[in-house]
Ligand SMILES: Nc1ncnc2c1ncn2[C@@H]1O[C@H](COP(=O)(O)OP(=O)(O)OP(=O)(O)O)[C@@H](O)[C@H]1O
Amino acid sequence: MIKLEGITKRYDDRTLAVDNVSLEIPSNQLTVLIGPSGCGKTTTLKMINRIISPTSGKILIDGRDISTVDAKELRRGIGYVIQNIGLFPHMTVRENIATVPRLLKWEKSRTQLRLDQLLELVGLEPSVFSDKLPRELSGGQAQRVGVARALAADPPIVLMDEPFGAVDPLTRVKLQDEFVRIQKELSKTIVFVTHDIDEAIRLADRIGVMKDGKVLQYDSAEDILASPKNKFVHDFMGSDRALKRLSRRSVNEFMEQSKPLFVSKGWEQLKEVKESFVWAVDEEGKLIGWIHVSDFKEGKHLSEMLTELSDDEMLSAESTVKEALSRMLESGTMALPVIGKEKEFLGQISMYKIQEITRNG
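Which coordinates fit this single chain in the form predicted on its own?
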């Protein structure tokens, strides 16, 4: 656990950047600090690894006052990711990631194994990317390398300062999804700074909303959305809080069972369908489209009645309910299918189910 006790930072020009902040940041969870520019969130983050020293107050990591720890030793046990990545331009991807293991004098074989594991973890093929220089990477690829470098020595704590802010919106969403997967696998203690509310809600276990150096509310993402404590938090979180809450819910939680139709088995199955349409699968149970019951004509092959689906009309079990709603509105449909990794049909989520979710909170 990271514990901040009355932390204040006042600069020589009397600027008060952080004002008497006290927080308990749980282990193995992702805590987001969010607020407008100049609210003190990045200063607070940098005090955790002593890039900036507090004017007063204490920071403890697992009960140990960090002011009593050698700064280099402290930082080698804390991963750090920043918006502009900060990769060393003259070093290859492999050399960049190996920075901290090299300082810790790891054996080459151990370092090599760790590098390959990390590149695969962040979705970069080691044989393709290991020897590239930073200038040969896209923004999203470079950011992935930055995350891998922060995780290289397997630190228990990772600090992230606007890590995805410099990439385009599409890449940013992909990086967020990848990071959610990584955090589920690794369960690190992460302190994450952002000014993006949707990003905070998508990623955080807990959120600290800051303004003028103070933490105005520190709660779970669900509690902040449901019960903002004051007008600033209410306005900052936005008027579409009900929709934002849907980004915290996965399709898997609310998936409905739906019996698919096997196209290869003939039209006799279709006679038993009571709904207006049915999802269609191949012999292996993989989704291939849907069939409208009104198109049924005896003797007509089911493949002739099939409407194929684009990738945008299919959801994974990990997709958010907000994403499901957005895709339904775009496609004009009342339900979307849910598929597994091998495109096997798992079930569906409907507009009616989403309405039920929003009504019941």
Given for the second form:
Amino acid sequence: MIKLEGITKRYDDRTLAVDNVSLEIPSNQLTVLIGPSGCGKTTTLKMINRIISPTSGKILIDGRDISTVDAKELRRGIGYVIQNIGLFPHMTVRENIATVPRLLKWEKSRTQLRLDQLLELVGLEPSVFSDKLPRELSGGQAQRVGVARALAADPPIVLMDEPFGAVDPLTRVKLQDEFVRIQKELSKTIVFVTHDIDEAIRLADRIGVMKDGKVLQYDSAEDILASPKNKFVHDFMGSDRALKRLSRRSVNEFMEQSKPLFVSKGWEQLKEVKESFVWAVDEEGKLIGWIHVSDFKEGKHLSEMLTELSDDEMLSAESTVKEALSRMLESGTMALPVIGKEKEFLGQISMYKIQEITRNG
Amino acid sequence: MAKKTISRKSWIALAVFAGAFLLLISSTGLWETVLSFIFPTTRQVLHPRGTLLRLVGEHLWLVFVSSGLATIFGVGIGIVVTRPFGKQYLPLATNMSSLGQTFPPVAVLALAVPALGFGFRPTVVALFLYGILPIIRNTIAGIQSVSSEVKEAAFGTGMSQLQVLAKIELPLSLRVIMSGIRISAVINIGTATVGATIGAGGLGSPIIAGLVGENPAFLLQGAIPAALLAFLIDSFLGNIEKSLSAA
Ligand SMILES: Nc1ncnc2c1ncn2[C@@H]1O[C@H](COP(=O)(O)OP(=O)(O)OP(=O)(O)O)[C@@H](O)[C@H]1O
Ligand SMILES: [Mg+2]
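For comparison with the form predicted on its own, produce the structure of the form predicted in complex with the named molecule.
Shown next: the complete complex, the earlier chain at its head.
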């Protein structure tokens, strides 16, 4: 855990960049610091690896006051992606990434192994990129190298200052998705600075909203969206706050159980159905469509009443509730079925349930 | 490291040129014939101090010693004034290195003689003082051109001050520093001729003698090799400069 206790930073020119900030940043989670330009995010971040020293207050990492630790030692255990990447222009991609392992005097073979592993992790083909110089990389590739360099010696803590700032929105979303995957795998303690609220919501476990050097609210991403403490946080989260909240929720959590109908079996199953319609599956339990109960006539085979569903009308269990809502609006239905990887029927999510979520938080 | 940007061709061209130069300055007979032909009325066309080869040797030694010292101290000073502990001397060093250039070399020599007497040593001192300035200037410029982001990233990885200097700042400014050394050496080849006025020898001897004794043959004997030597050294150091990784 990283603990900031009453941290204040006043620069030599009297600028009060950080004003009495206290935060507890939990281990193995991704904490985002967000706020408008100049609010002190970078300054806060740089005090954690002692690039900047606070004017007052102290910072503890796992209970140890970092001002008592040798700065070089401290930094070798903290990965750092600076704003604007800062790759070493005279070194190849490989040499850039190997910086910390070399400082730590790793054996060549170990470094080598780690390099290939890291390049693959950040989605860069080692044989293509290893020997390139930074100026031969695109913005997105350079940012991947920056992330790989920070992760090189497998530090438990990683500080990232707008690591995906300098790329187009599409690439940014791609990098974020990959990063979510990486973090799932590695579970680092990450402090992540951004001023992009969508990025924050996509990545954060916890969010600290900053303004004028102060942390206005520090909570889990869900709580900040559900109950912003003041007007600034409220406005910063945007007018589509409710939708953003839904984007943090997975369909999995709100799926309702319902018993599907086996189309291959007899119509007697319909007797047990209480709703006006029922989801229909084939003999292997794979979802194929739905049946209106009122369409039923004695002697008619179930398959004759079946309305088939396209793939767009089925949700995977990992989809977000926001996606579910969007699909419902698109297809004009009040409920959608949820399926597993093999298309097996898992349950359903309904408009009614979604309203309940937004109402109750 | 980065790919080398220099072609083998320029090194080969340089070697050929250097060979031709060596041949030229060792062909005493050739000089005598040609100079007697151009200046038929002159009784003595070859400078008596020594062979051309020896004069070039003296000249190179002057330049080598003074530029070598200038490089060591110039780069050293440039590094020191860009460290946190030497910061307060940075404006001084910057001002001195641009101001010093406006000082005529003869004046430096004139000042050095009373302190060190005549001959080799005062000339080396004068050339050293004169040649150190572009090196200091370029070392400072080179180190300052390394972006603060890159340095911050370097410190962020846990490098020490010394490691940042050795692994980041110097490699990234090497080319600019080398260019300062080249400028300094070329200036010194020209300036070294002035050393002959106080008896330091070198290619300045025939030039001064030629001027004093109104003997244009002597003059050419000093001026032509000096010009070629300057060109040779300039190309040599220029090649090294280009072969350093371009960042
Ligand atoms: N070295 C410095 N000297 C003086 N003032 C500084 C220095 N660095 C930053 N500041 C000031 O401190 C305040 C906070 O800066 P900081 O870089 O932490 O902001 P930020 O939140 O990271 O902004 P951005 O989103 O634009 O990167 C700003 O007002 C800035 O001008
Ligand atoms: Mg910043």
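Residue numbers count along the first chain shown, from 1. Nothing here was measured: the structure is a model prediction, and the numbers come from that model. Between two forms, the rigid core is the largest collection of C-alphas that superpose within 1.5 Å.
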### Query
Of W106, D240, R94, M314, which one sits right at the hinge of the rigid motion between the two forms?
D240
### Task
Could you let me know the angle, in degrees, that the smaller of the two rigid parts turns against the larger between the two forms?
27
